[in-house]
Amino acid sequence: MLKTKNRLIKDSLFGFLLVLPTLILLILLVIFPVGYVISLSFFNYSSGTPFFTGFTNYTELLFHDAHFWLYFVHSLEYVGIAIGAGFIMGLLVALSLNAINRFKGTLRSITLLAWAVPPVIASLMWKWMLNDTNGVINDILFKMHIISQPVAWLALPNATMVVLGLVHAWTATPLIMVILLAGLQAIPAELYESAAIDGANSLQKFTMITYPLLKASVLSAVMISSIFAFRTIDIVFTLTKGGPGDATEMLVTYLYDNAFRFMKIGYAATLSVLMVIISILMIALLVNIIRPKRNE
């Protein structure tokens, strides 16, 4: 009995030692930075010497800073446009690839090219394409006689957010496609064969079989891509820097300005904490809306 107990203790100690490096990395790279940022949010650094202010930064942001709520709405618009368009494109590509039998590997590699391009490089590429004087998009629209004069795509107060969202959708589509394609390939082919025997058409197969069984993949794709879109600064900063005016200013650009332009470190830390809380609430909402029901 004593030998068995000692052996269990040794096994437990050995297991702990195996996990210890991962725990140390987790503490150093995740827990400590998160705790440090939370602690920063309770201080004011504007005078050069930090002094404790309690929840002043939080009350200032939530109840007295009109920019916070305006940029919060802008962030939701950006996420909605980007992930909405990206999901539609990703689903269409995934359905197409799932139905194709020849050259599957080659076609999948081609669709992943947008994912391989770094966001900053993709943003610079789109900035050139959207240029109002020598951009390729205006040139194509000219030749198709759709427009008669150049369009400043990145200077339209009421449409620039849509342009930014579509650019992000281009970068997000491959990730969404990969997740949805994996879910599609997990659906048994026998279900479609049975539905075909019963006389179901393509739309009925999608609504009764594909989408219900794909909900878990849809949830994963939408959650991951939404979090990426909510915290993305590369595309916005490269293309518009929040302009024209503040039409495309978002929480992430507001955080950057407070931290590196205005040197309001405590205020920026508070904003980052609130963004994490918003992300958690957004995930909870998506899970509640999209997750498969037990009766499905």
The other form holds:
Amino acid sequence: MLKTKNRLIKDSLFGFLLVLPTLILLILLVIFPVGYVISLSFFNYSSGTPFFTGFTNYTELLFHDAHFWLYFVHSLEYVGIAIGAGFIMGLLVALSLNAINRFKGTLRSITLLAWAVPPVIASLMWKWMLNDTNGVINDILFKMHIISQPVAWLALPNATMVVLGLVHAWTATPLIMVILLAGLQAIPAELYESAAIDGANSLQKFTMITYPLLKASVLSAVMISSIFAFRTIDIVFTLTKGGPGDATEMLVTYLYDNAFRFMKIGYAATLSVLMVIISILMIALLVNIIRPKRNE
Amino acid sequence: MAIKTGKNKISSAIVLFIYFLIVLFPIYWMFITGIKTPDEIYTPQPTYFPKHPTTANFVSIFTTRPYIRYTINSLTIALGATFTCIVFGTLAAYGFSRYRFKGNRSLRFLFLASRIFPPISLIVPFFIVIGWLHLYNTLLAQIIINTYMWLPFYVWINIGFFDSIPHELEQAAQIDGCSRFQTFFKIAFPLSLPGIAATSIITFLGTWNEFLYNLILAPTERAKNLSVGASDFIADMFISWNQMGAGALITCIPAIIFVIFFQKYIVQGLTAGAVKG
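Alright, leaving the form predicted alone aside, put up the form predicted in complex with the partner chain.
Shown next: the complete complex, the earlier chain at its head.
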């Protein structure tokens, strides 16, 4: 008896020792920087020696800095457009892939390509294709008689955000698709068979079987891809750098500018903390909206 | 019913055809841009098939720009971070999956929660700390930061993979007198290789594609990677699109190889993460 107890203690010690190196590494790499950024957010740290200012940065950002709220809205627009388009595309592709049984591996490989291509490369490519003088997009649309004049896609004050969102959707669709496809394949085929016997049409099958059973996957897909979209800087940085004017300036680019262009380190740290809080709120909100109701 | 499934298949095929055009056209365009001559690039009428395909752009980026160095850097960073994740993360995932100890569950979630922070929100402290440590503009700093970004993901997904391997084999090995470490190396580790492969590929690609930290912490060719190297073209006054196409293609090589040969593993790794949250 004593021996087994001893063994159990040794077991749990061994388990903890396996985890310990990673724990130490993550404490050094996460806890310390997070603590540091939080403390910096209470300092005025731009030029000269930093000095403690309490919540000044926070009140400044939240109540006096009109940019903050505008760029916050821009960030939400970006996430909304990107994930809206990416989700519709991802769902259509997942449903289609689920319906076709041939060439499964090849078809999936092609859909995954857009995920694996580095986001920077994807945005460089789109920047070149959207170019107003030599770009291929204008040429295609011109040949299809959709436009009669070359369009400067990345300099439209009102529509460039849509272009950015769609480029992000290009990179985000595969992950959404893969998650939804996994969810679709977990739905037992028998349900559809018995629904068919009962005379259900395709739409009824989708609303009565596919959608309710897919809810968990939808939650994962939307949540993960929204969080990624909110923090993505590669695409806006490469395509517009926030322009034209500040039409595509978002929290990520504002943070970058404060830290590395305006050299307002303390202010940037405050923005960082606020971005983390917004991320956490986004997760909580999404979990609540889409979570399958337990009591149903 | 037969007609209905037929109709379903046709509409599915149409959706896939359109989507594949959207996915493949930019990649095709990058490819032909990379093998076009400058004259063919700067015409208002783009050509859809290059008239005079050339390898000159590839030669020139490797001779006039430090692309050899960037490639070595990208490889070193990606391999270094992936290797660190394998060494630390596999042990941790195994520990979490197989052994009960105080704080097992809360530590798991602490690991996962560390990914809540958007990378940009930690750039200020990392920038300062890396400066203190005199690691600014080094490959080591890049490896450390990429490890931070991917280790929690690696551990979390591999806990799931270890959970799905039956315990009986390990118990039998222990009864036969294997120590705990031997059991891990001889039984559990080989069995979990598919999961390790899946997560390692995703970690490698994620690290290879990393942009922000490399942009800020590696300003010169000493530690700059291919992603940032390729974006340098648009910082130039005159953008040489054909050279950029060539550079972009080289940056995409691992993506294309992994997706073609290891598609199954990637899907496994991605969905394991999504299903578990």
